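Below sits a lone chain in structure tokens, taken as the form predicted on its own.
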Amino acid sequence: MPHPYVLLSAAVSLDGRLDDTGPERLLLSGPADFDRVDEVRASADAILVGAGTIRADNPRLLVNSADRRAARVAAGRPAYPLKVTVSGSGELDPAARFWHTGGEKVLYTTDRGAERAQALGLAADVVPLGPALDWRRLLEHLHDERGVARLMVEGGGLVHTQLLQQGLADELQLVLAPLLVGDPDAPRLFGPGAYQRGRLRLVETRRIEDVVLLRYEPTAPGTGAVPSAADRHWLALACELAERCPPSRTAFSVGAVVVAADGTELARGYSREGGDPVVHAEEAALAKADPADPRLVTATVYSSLEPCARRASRPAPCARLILDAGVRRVVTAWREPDTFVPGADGSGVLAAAGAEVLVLAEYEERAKAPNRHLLS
């Protein structure tokens, strides 16, 4: 199901922590760097934080610049991001400057949880999630019922741990601070547990006053029918190669990436590259790649039209060259329709032999675009 683009923002120190054990909240960059935070709240559909953040600091999580209050509303947006937070327990302080400033307030909780925010009075939409916290259940909600696509997270550690460990983060925006903190009780940004294997991808650095700004994408696949982020990633990677297809009236156009556990992309390719009229994507990404490489069996196919099962140009459709590769798992956006073979149903030969087929229908029409001409 569809959910938000997930942007993790936080500051820490060179040790890693979020901020010290005094009274006082750690102030771990500067003015410079707290209007560019600024900028990406404003930037945002909703704001989310957890529990212990609201116990900790006290925030109000609002967008400080007037201009950019005034920017969001002259283009139909609330002035203030949607503020969003969570709690098992629904234990919360009904005076925190959180629910008393700002606009609209969702506090995401468990049934019994729900029942003690009743009867605390706070002032917020409060949706249950079931007897358990469900952080996918809660995305979801957020983007079907809420309209949120992009919702930025401040926090806290926990939090942001949660959503890395289950692959539902996008975007990782750390601020490093040249002081340490030294206090081995202090908070820290991520905490222990099973993260998904594979290095994050750096996509920015900047030097803001004192302090560094990384930007960081995860790259490392999900797991068998659950999507990651980086799932999300390389298929609409793969739906940009789509878009580089020379035009056809007699075949569909269709990119295809085939990306290792660790997130290293081996391959690319897409339909009719290198001028052969009729080279599949799936077949042109796979030709690239070493069919010696013991990654290829952990690997995934990320294509953006289900790979043919049938096809009168080749002796082998993609699905069993996929197959053959030893290729285990493909993301897809796109089931194939019957415009040139009825009945095609690759997903049926993959799953048949073993392997997991996961379709993402949110990019359905992405990677339907460069072929509208075809189903009109």
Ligand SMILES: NC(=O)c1ccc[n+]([C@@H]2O[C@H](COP(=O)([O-])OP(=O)(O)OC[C@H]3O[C@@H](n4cnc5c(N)ncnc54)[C@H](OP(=O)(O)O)[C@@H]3O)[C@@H](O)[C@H]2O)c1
Given for the second form:
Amino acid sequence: MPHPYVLLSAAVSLDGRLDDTGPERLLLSGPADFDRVDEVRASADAILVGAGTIRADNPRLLVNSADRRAARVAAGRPAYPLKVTVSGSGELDPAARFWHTGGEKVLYTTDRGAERAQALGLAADVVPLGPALDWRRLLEHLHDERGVARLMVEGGGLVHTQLLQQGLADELQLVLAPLLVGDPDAPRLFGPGAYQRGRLRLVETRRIEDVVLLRYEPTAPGTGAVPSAADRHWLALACELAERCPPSRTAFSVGAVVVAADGTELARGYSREGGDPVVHAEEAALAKADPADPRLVTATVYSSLEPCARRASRPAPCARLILDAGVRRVVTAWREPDTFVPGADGSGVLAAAGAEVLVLAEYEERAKAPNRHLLS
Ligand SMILES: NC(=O)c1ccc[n+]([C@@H]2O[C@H](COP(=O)([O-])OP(=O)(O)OC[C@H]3O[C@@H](n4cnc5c(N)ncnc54)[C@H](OP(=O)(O)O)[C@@H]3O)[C@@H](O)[C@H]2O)c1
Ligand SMILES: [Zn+2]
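Could you switch over to the form predicted in complex with the ligand, since the one displayed so far is the form predicted on its own?
In what comes next, the whole complex appears, and the chain from above leads the way.
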């Protein structure tokens, strides 16, 4: 199911706190960074905060720059992003600024919370998600029902922690402020719990006055049938690699990446790589991995096209090579059409051997792009 791109944004002290415990909101960054945040908001279709942040900070969550709002309108978008909040209890102040400034508002809540929110008369579209709040359903709903492609999440800690732990964050934008809070009861950016394994990818550092912006991307594949945001990044890379294949009239252009469970890239490849006229992407990638690497058994293979089930050019098709390498998780964008091998069912071969195969159809068009000439 497609989700919006999820960007977690926060300012944090050197001791990892989002705020102190005083009545006023602790200012962690300065005007230049507030302006940067304004720009990020202007790029988003929706901004989400937890009910705790509404209660603690009473934020407006606006795009403050008139120029940025005008640019949004000129591009056919609403002047302000949709404002989204989550609450289990529905216990929110109907007079909070959140409801009375900016564009449209939506509250995601539980069935019980929805009753309370209706009774309070909150000025928002109230969406109950069942007895408990399910973040995947929330993201699907935002994408499918509200057309949200890019979601900026501005805290607080409980919300950030869940999205990161559930593998739903595409990007983190953290601003590190040169001060220490020290109060053990001050809210933490990320709380305890089970996070995905491995290191995040550092994609940017930027000095802004006396704070530092750190941008990270989670890299760990999802588990089993449950996709992570990083699954989409790796599959996008496989689609990019497919664009590098030497052109052919008789074979598909495919890209593949092999990634360990902690998000370490083990190998990558693409069709006809290195002057071999028949090599397939998964085959080229697996040939570069060490067959004795113990990480292969928990690795994921990303392939822009479903691994092949039969082929004339080599004794073993890619589905078999993947299984023989010990890999039991495959993420692909596109089921193999009948162009060359009618009835090919690489996914079936993999699944019959106990492998999990995920098809993220939102990447199908990208996977097909370098193969258009074969599909007419
Ligand atoms: N420095 C920064 O960049 C920054 C940014 C934002 C916030 N903050 C600070 O962070 C603090 C607030 O953070 P917080 O962690 O207390 O609150 P929060 O994450 O903003 O909101 C937590 C609330 O959201 C609802 N919620 C979240 N996940 C839920 C789930 N799975 N099911 C049901 N309800 C769920 C619950 O609302 P109900 O209680 O209504 O059920 C929960 O109490 C404030 O001090 C604020 O100043 C700092
Ligand atoms: Zn193949």
